[in-house]
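Next up is one chain by itself, shown in C-alpha cells, the form predicted alone.
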Amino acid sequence: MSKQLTVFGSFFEDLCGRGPYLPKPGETLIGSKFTYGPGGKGSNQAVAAKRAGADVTMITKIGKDPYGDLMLAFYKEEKIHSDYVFVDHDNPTGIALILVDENTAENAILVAPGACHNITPEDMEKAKEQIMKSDLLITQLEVNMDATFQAIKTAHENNVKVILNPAPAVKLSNDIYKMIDYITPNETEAEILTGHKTDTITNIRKAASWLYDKGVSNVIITLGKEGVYIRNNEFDEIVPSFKVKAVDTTGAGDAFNGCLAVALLEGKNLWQAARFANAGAALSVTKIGTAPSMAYRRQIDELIE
C-alpha cells in the first residue's frame, strides 16, 4: 500500500503474569506464566495496522535502556519505520504491568509510562514533517497531552484525517473534538468523555449523538463482543462481531483501531471499515499478548470470507 499511516502514541514493554484470578488488595496470588513483550496502545496499533497491510511510521519516545533496545530490534522485525522514535536520557522506557484471569480472560494493568510522559514541543517540531506528509494519524491519549494535542493540530491544519481513540479517557476540550475525523472509545470510555450512560443502545445512541455534535464526522464505539456501533452522515447502526473463542482480550482494541486505519486508507465506507476491524479484533483475542496476538492480512480476509 503507498499510502501513508503515521502513529503518535505509547511503547510500553509488557510484562504480564496469568493466574487462577486476579488477586485481591493485599493477596499474593502463585501465577501460571510469566510473559514479557513490546506493548503500549499506540505500538499495538501500529504492529496490527502494519500486519494488516499498511506502510506505517511509529512516534514515539524510548529510554535509554534494554526495554528501549528490545523495542527498536522488534520493529525492525516487523519493519515498522522508526526514523521519529525519540531517546529520553532522564526518564526509562515506559512500562505496563499486566495481570490476566486465565478462566476469564479478563485483565486488570497498571502503566507506569516513563519517557512516553516527556514527549518535548522540539520533539513535535522534528516529528511534524512527517505528520504533515501521512495520509491518516492516529492516536491515543497515554502520551503526554500536550504533545498529543500538537500532533492533532498539525494533522487537521494539513488536511491530514485524524483517528483519535480516547484511551484511557479523559474530559477533552470542545476544539479538539472539531480536529477528530473518527474517534474510537469504547463503552466506559463514550460514558467519561460525554457524561451519558452506555448501558443501553438507546444510550450508547445518545451519547454517539453528543459526539457527533461537537464536530466529530465519524462515531466510532466498541461493544466487545456485541460489535461496534457507528455512527456519520451515512450510517446509525450496530456492525456485528464475529464469534470466536477468547483467551486474552488485552490488546482487542488496538487490533480494532490498527485495522480500521487499515481499511480507511483502502477507500472502505465507515461500516465496510468496521467489519474488516471487527476481524482483526477478533483473531486477536484467540492468542495469548498483544502485540504478539495482532493478525496478518491473510487471517483478515480469510476470516471475513
Contents of the next structure:
Amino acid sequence: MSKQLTVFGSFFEDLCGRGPYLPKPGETLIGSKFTYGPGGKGSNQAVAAKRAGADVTMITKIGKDPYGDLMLAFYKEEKIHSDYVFVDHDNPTGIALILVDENTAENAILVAPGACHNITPEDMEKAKEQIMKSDLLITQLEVNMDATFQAIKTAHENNVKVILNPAPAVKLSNDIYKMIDYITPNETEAEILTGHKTDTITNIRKAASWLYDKGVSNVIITLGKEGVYIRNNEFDEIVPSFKVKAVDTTGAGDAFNGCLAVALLEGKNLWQAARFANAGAALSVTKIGTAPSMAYRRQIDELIE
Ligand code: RIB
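Can I get the form predicted in complex with ligand RIB as well, since the one above is the form predicted alone?
All chains and molecules follow, beginning with the one already shown.
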C-alpha cells in the first residue's frame, strides 16, 4: 500500500487580478487579466503532493455554496480524498483576493477564511482517525489555531511525522515546536517566529538554530530564488534553486511543501527532499495560478535530470 499523506489546512477560492504593479493604498489601477480557481495553502499543498506522486487526504472546511461545490469537483478530478472535507452551514467557503505584479511576478494576498476559521472540536474528533493512520501530516497556519494545534498533537501522540509550514506566520508557543519534525518558514516567517533577522546567511543560521534548539529536528528556511537553507543533524547548507522564468510566484511555497512531503515519504534525505521540492517550486512559478500551476511527477523528474 502506498504511503498516506494527510493535509490539514485551508481551501480558499482564489480571485486573482494581474496588473503592471501592485496598487498603493487608495489607488485604483487598471489591470490586465482576472482569473479564479482553487487555492488556499493547505489545498495547494495537497494538489502539489498528489501530482508529485502521493496518496493524499485533505482535511478542511468549506461553505455550502458554489465555491465549495467547485472545490469538491476539483478534488474528484485530482483524485484527492475528500472524506474529511467538512461543510459549514453558517459560514461561506473562504476566499483569497490576490494581486499579481506582472513585471516582477510578486503578489499581495488578502484572505477571508470563512468556514476555514470554524473547524470545530467535533470536526477534529472525526478527523482524528485519518490523522492517526497517516504516514505524514502537513499543516499550515491558515485555519483556526486550536484545530491546528489539535491536528499536530494527534499526529505527534501517534508517532505520525509532522511538517509545519508556518504561513501566515504568528508567534507560536514552545509546546508546539516540540511536536514538529520539519518546519518550513520563508525568510519573513522565520523572522516573525524567532525574532532574528534573516538578511544574511549568518542571521539565517541563527534563526534556524533558534528553531532547532526549540526541538524541531529539521529546519528548512526557503529563500526564494536563492534556494533553501537546511539544518538538521546531518546538513547545514543551502540547496540552490533551479533557474526558470517566473510569471507568477503565488503558491511557490505550497508547491515546495507538497513536494517536500512526497520526497520525505519516499525516504529521501533532507538534502534530496529539498532539491526535489525546489524543482516542484520552480516549475510552479512558470505558470499563472496556484493549484493549477502545480507540476506533475514526470516534469519534476525531468527538471532534476
Ligand atoms: O500560498 C498561496 C495561497 O495563499 C493562495 O492560494 C491563497 O489562497 C492564500 O491562501
